[in-house]
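Just the one chain here, the form predicted alone, laid out as structure tokens.
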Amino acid sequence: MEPEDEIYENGGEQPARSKPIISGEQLDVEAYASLYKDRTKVARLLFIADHCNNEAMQLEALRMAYDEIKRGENTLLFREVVEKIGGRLGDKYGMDSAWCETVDRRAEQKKERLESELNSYRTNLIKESIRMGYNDFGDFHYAHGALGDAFKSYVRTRDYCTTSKHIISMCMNAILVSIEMGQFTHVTSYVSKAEQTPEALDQITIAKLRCAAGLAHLETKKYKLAARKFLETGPELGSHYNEVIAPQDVATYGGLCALASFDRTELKNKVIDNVNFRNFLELVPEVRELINDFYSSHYASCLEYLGNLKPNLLLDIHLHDHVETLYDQIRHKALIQYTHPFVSVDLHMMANAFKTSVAGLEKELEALITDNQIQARIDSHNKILYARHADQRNATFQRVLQTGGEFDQDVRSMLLRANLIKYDHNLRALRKL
């Protein structure tokens, strides 16, 4: 057994649980992908595809990536699933170069219809025809895979907006495209521009922007960050953002990034007691366990749970790079949160809670001691720790002697400037120069 599988193994008979999309043992790739739509799913898809040890989910992601293409026109895209499934599909799923080149071809001409159009719009200088223009452009250049030119196409329309709803439209487009080419700086930067039009703004596009900003700081690692804007995300939400993210998406990537960086309060007003946050966590029931558990100190059925969601997060475009960061905080926590009421605790005892070894949980509370994180003393012998509890009566002898000492000071300074008015000392000074 994996020292990993070790520390996440839970002993004993569980009841049995309804079992989400996103979780325990392997991923249901078509539930998975249905969660989404447009470039997301395909990306999503061979991401799964790419990522995955297992050939049959493999095979069956590239399968549904190469279906969802067809659908579309970007032939570039086609052309590398196809390289990807090397003609492990059969024919049926091999080079279709009879549509590549009708979709090239019809893409050209176009093409050309749009830049003709968008040239005569310019010259007759109709700013609504030319933002069209540009957005067509935009749209264009995204159905075929150019992410850096549909950018470029839609941020060149805020010079001909002429209402709030324009420019919340440009942002949004800006937003998506920024989003699929992992540029996060310009998603931060356009979420900040929607949100300073408040008057256009409806409460489903509060929610996307809310989400996508908490994507933003979440590939920035800023995780109190993003699972403040993924809470703030409200339901109105639903589906109408699935060209970027789900539903469950919000409640997995908010609850994971909160339990990593709340406190006990903040968890409890801020997640458990969210009545909008619920109704996430409600579509992914194992990330709304685990956060009660963790608050609830139940901590060996948290690890659990966490064990369960692991190898399926590990195939998250957006979380990946994040699982083991998150799950390492989220371990702290609960390690420094068992430890904090007591004096003393039996190692043995806190290893059996937290369904590991002795010596891997004394490791990792050496860690954490020398980290500060944890006021203890480790007895290795016995397998005891000692929680380094201030003197009280000696710290509360010293507070009252600083306070004297204070007192003392601002006593003598007030006398000291008493005299100094009494005696016109500043006066007399100044009648000397």
Second form
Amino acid sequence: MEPEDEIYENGGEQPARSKPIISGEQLDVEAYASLYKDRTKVARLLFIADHCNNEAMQLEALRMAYDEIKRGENTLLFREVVEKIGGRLGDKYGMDSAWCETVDRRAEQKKERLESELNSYRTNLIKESIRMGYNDFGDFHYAHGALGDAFKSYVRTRDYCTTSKHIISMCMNAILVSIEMGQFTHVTSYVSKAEQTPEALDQITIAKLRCAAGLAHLETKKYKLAARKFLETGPELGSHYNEVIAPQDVATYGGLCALASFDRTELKNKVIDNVNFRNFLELVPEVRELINDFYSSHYASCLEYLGNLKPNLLLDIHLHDHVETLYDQIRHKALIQYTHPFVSVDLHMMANAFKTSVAGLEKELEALITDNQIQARIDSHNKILYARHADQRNATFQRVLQTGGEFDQDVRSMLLRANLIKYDHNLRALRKL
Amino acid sequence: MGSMENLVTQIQGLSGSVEDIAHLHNILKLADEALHSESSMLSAVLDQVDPARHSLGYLYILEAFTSGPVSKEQALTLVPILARFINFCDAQQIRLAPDKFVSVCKRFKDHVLLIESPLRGVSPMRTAVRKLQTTFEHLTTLHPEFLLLCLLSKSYKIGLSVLEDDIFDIDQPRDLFLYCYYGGMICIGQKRFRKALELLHNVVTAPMNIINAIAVEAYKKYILVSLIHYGQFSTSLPKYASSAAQRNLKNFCQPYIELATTYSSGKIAELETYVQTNREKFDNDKNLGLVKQVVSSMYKHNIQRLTQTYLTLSLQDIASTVQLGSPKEAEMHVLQMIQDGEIFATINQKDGMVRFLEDPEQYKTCEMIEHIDSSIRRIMTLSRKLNAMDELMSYDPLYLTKVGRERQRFDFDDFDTVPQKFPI
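Please supply the corresponding structure for the form predicted together with the partner chain (the preceding block corresponds to the form predicted alone).
Next comes the full complex, and the chain you just saw is listed first.
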């Protein structure tokens, strides 16, 4: 291929890249769910059931949620799921009142036992036992879905923590519950609390904390900070934190946030050349490919990957709210990056590279130019985008004259006001005499 | 009658030197009451006095003569007499009795309005303004009267000649409010929106203890003109505006504020429906014409925005982006804007393309340099004035007592050079 052609074909069809782009047609619910465990699995499955329009997928998700809940003790959630299934999965997945009753009865007994235990510990003032008592209470509430109570119990252990290990376990529990409650301000504060403990943390805990912080930043739309946290996550994470997040998610969240918020050098240094993060990216080849495509300016295939990923990302419990914003930002970045090196750009070529129509592209560019993100003007007749180089000298003259005029006007009206005030003052002074 | 003849002789005799006139002024002050009581017989006396040489005497007699109510017929005869006096009187002499002169001129204005020909008053009133003011920076009570006559007779250009002076010295705050309000309207009439904004801004931000109707009306116009000129309006007043204005102005101008909000959405159809539904309110305020200008200015601002993003654009596309009916209409708008120097562009009628150009001003011409030079000079004068005023203020006894009193509340330790008033 001629080098010249390469520029023209930038991002277009490339014979060398015959590898088919994996389309995420259908989310494999089973494979997806197997990445997680405990409550986040249930929560994610229910989220998918609520948000997908495909009935087969919905039922599949509900069925797996049903099985998973059966293993736990949360009868409230169980009833909810049964109602959602509504008998569509046959008798096997119907209401199991007997199970509910036994679980509830057992829960009641356990609660009494825990209470009496805790009381005895408290009268004896054994710090460690009290801590354990509260911790058990937290576990108990968590298992039964009473998240608020669980959070309170876990936080109460704080007064009885004696070693930094205890503090960390308290923080981790609090973070876990807060994430599920959607209270991400708590997450941030407990992450920083955990990081401030004097003893060095082990690698897995650090990785977990990074993920939690990343999630919190993502939720508050601080994509750049979120990207940094995910990128700092160590490979030790493995599947240790799959009650919250899978390593695949780290790659997806981190990759997308980085694309949307990093500039080119940052992208290269912190994402592409990041050995740690590469391990994560290997798990989700689509994201790895699209980041590489973005960096090497193959925008069309990058955007295609993004398009294919979208339906699945919309089913992600954490990312779904941010998909549109992130996609918009990535697209804008791509457009800006594309136009940046050129003095003039043929809109047909550019539209081709972005797999869009010339008219649509014109609208997008117009918005970016109005926002002053691209310094250029569109020749709508010949469909060419010309870079606009502001004439420093003229601009300076213009600014000087404008500022001068404003100053002139300001001073004059100020003097007028001063005179008026003086008049008022004199009037009052005269009255006093 | 004898005393009147006596007075006339004194007027004729004592109009020469400065001392004589001062003496005469005292005599006239004493005779003022007598003059008023005999106002009906004064027309004969007037003929014996020359308005140019015996201006002060003439002024007193004329003031007394015109003090009563007049009918339309009387006004017709009075107007030429008053106009003649204003044109011929001696500025030095009449400035000794400014109150009398102002009231004579106000009556003149009333008479001119009574006979419904404000145009006849414009030129004499301008002379009156010039004769009464000590410097060009002096705002007299006659300024607003003059501008009102200009407005009523639609002779805006003459009004502008007075508005171009920078005024600083003010007799009465009310003069300034009216002067700026009328001045703003004259500038709007001449489409000098920048100057109009400046004047209206002065009204809105002037110090005031309670809100007044002039400020409210000025604020309404300020909103509209700001939309026409800049295409936007910020509802927050600057910090130096009086708290009365900050608190109340917006409540009085609700339809206008909403108009500005609708405008900022950039949708012409929404703006038009809003104007239609509130037509009556704007009409009652006599602002409907300006509101219509606001609507049409939206096209302008939208087209202007296009020049920032496009080098060439077809008339068809312009019409569709700025929501104009047809390419023909778009062409008319663009043409008008090119003529007014608001955009730089060329229209190619063959293929219906508009080519937007950059501002051709290169800031290299002699005129531009002269313009810059004059601006610099102006600003230097201004800053000298500012300094002088600051100095004047810093030894103003009233100011010092006030500052000294406040200073005392602080520690004695933070000593500085401002003299303090110590309790004895």
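Residue numbers count along the first chain shown, from 1. The term rigid core refers to the most C-alpha atoms you can superpose between the two forms while keeping them within 1.5 Å. Since this is a predicted model, take the numbers as computed values, not measurements.
Here Arg377 does not count as shifted, since its C-alpha moves by less than 2 Å between the two forms after the core is aligned.
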